[in-house]
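This document opens with one chain alone, in structure tokens, the form predicted on its own.
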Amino acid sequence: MANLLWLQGGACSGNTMSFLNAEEPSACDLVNDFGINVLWHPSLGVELGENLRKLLRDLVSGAIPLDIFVFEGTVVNAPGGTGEWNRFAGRPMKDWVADLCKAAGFVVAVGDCATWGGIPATAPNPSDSQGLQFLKREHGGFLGKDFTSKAGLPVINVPGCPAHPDWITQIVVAVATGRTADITLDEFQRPKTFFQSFTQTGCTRNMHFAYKVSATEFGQRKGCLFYDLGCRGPMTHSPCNRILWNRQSSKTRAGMPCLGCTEPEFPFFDLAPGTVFKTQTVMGIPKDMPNGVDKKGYIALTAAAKNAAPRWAEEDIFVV
């Protein structure tokens, strides 16, 4: 049996909502099938007041072993590095986080806020928020770049706004069942099994991308969302079109541009008006190119693609 503790810092609870909707495996499966003992969770824990404080103290001291520490939300350092803006169980949350990370066998950061700082850490970052081991693309974060848990791994980052529920539960199961050797991490400490491919992989609009046929409005069933509507699917590492949401859909399948929420820079362009759902271009060429494509190659490729586009590429060919 593995003891798991889940705490929440500066967050909207989106990753908790996602986790509770997991299906493969579900939150109940973690307990019933994989023997994970959920010591406390913001939406599931029953201990309050002194009982909760005693539980946390026992975990910090080692009286109760802490196998997996899951953190959702940013580490809030304001005001002035005290963390007093986010108090929990009688002390700043950041102090609990520092102590619990030292005591934990594994530390898992869930969602963009816990991994990179997410929206709260976007300039001007009034809460002085950090991710556990990154602040945006900068390695270090709250714990510092040299941190490793007792098991010898750095923080395992499962980003997303929110993270897909099954990414969360499958990583927790892998850790709890001793399959950490199967978890290889990329340069941003994301499990490669989920974050080696791009959101574009498996996108049903790939034929429109290939022939440079653009969607012109949200929800449209034809056309690629990259050319005009700011879709970041070609440069975002995620399996959103391989591991579908609710087992049946994704943003791009529903006609919604990918926002690139699994990348450290999210949200892009500091949420400036007119930038989120609009492709930024210079002389008609996107500022951010699909991964691995240079501007010269893009110009040549798109010109050839538009000239070669068959009539059906302009049509709605989705079927139910």
The other form holds:
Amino acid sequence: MANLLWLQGGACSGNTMSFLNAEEPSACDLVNDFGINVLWHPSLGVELGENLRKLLRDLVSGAIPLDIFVFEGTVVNAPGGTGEWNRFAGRPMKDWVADLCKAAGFVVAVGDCATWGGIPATAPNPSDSQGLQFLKREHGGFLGKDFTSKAGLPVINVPGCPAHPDWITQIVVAVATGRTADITLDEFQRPKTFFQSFTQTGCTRNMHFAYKVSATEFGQRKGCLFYDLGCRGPMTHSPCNRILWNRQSSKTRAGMPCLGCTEPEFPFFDLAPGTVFKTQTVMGIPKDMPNGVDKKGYIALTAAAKNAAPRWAEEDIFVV
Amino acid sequence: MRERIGKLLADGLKTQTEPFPETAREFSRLLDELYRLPPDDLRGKLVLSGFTDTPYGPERMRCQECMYYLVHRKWCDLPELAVPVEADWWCRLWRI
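So that was the form predicted on its own. Now I'd like the form predicted together with its partner chain, please.
Okay, now the whole complex, with that chain kicking things off.
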């Protein structure tokens, strides 16, 4: 039996919604099949008021062992480093987070806000938000870069806006069942099993990427979304086209560009009107190249691809 | 139509080849201007988008390598243009 506590800081509840929709395994499977004891969760917990405060105090003191602490949302430090803008159970949430992270066997940050600060931490960051162990790409965050939980691991980051339901539950199960040795983390502390491949891996538009045929509008069934519509699939680490959403779809499969939401820089660009879903270019060449491709190689590749493009690359190959 | 465009260019139609839209924003502004033209204003489209009937610039850019060029149809697939083209032509909406 592993005790799990889930709290929310500066959050929209998106990752909670995602978690409650998990299927492999589901939130119920965590309890029934994997022996996870969900002590409290903002949408599931029954304790209120003093009962909740007592539970939290017991977890901090160690009277009740805290095996897994899951945090969703940013750590809010405003105003002036006090954290008073986000109070919970009688004190600033950031104070609970600091104490609970010291007491926890494992700490799991779920979603972009908890991992890198996400949208709330985007400049000018009025809530003075931080991720648990990162602020955007900068290692450190609220807990500091040297933090490790009692089990000796840093914060396990499961980013996404929201994180895919099954990334959340599968990591929780791995931790709860003592399979943390199977979890290797990348430089941003993301589990490699999910975040080593790119969103482009498994994208059904890969042939259009290869032959340089562009989609020019949302929802078009032919064409690659990278060249015009700002798709960040070739440079975003995520398995969105391997572990499908609702078992059947993904943004790119629906004709919507990848937003790069699992990367620390999300949201990208200057967010000025007309720039978000447009591939930024310099002299007609994409500003951000697919990962590992340089400008010279890109130009040579494009010329070769155009010359080699088969006739079917220009057809609408998706049939409803 | 392709022949008609070719003849217009060969006869010396003066088009706005400069300035090249260096950034995505400048590119979008040019698209907005094109969008405001009447759909059948072929000459206007050619002028505004800066068509040439030869490769352009020191890097000899041409439709053949452009993202919007459909090789088998010899067609510019940029919605704001949507005209038949030759592989060796070029316009300032070129992008790769």
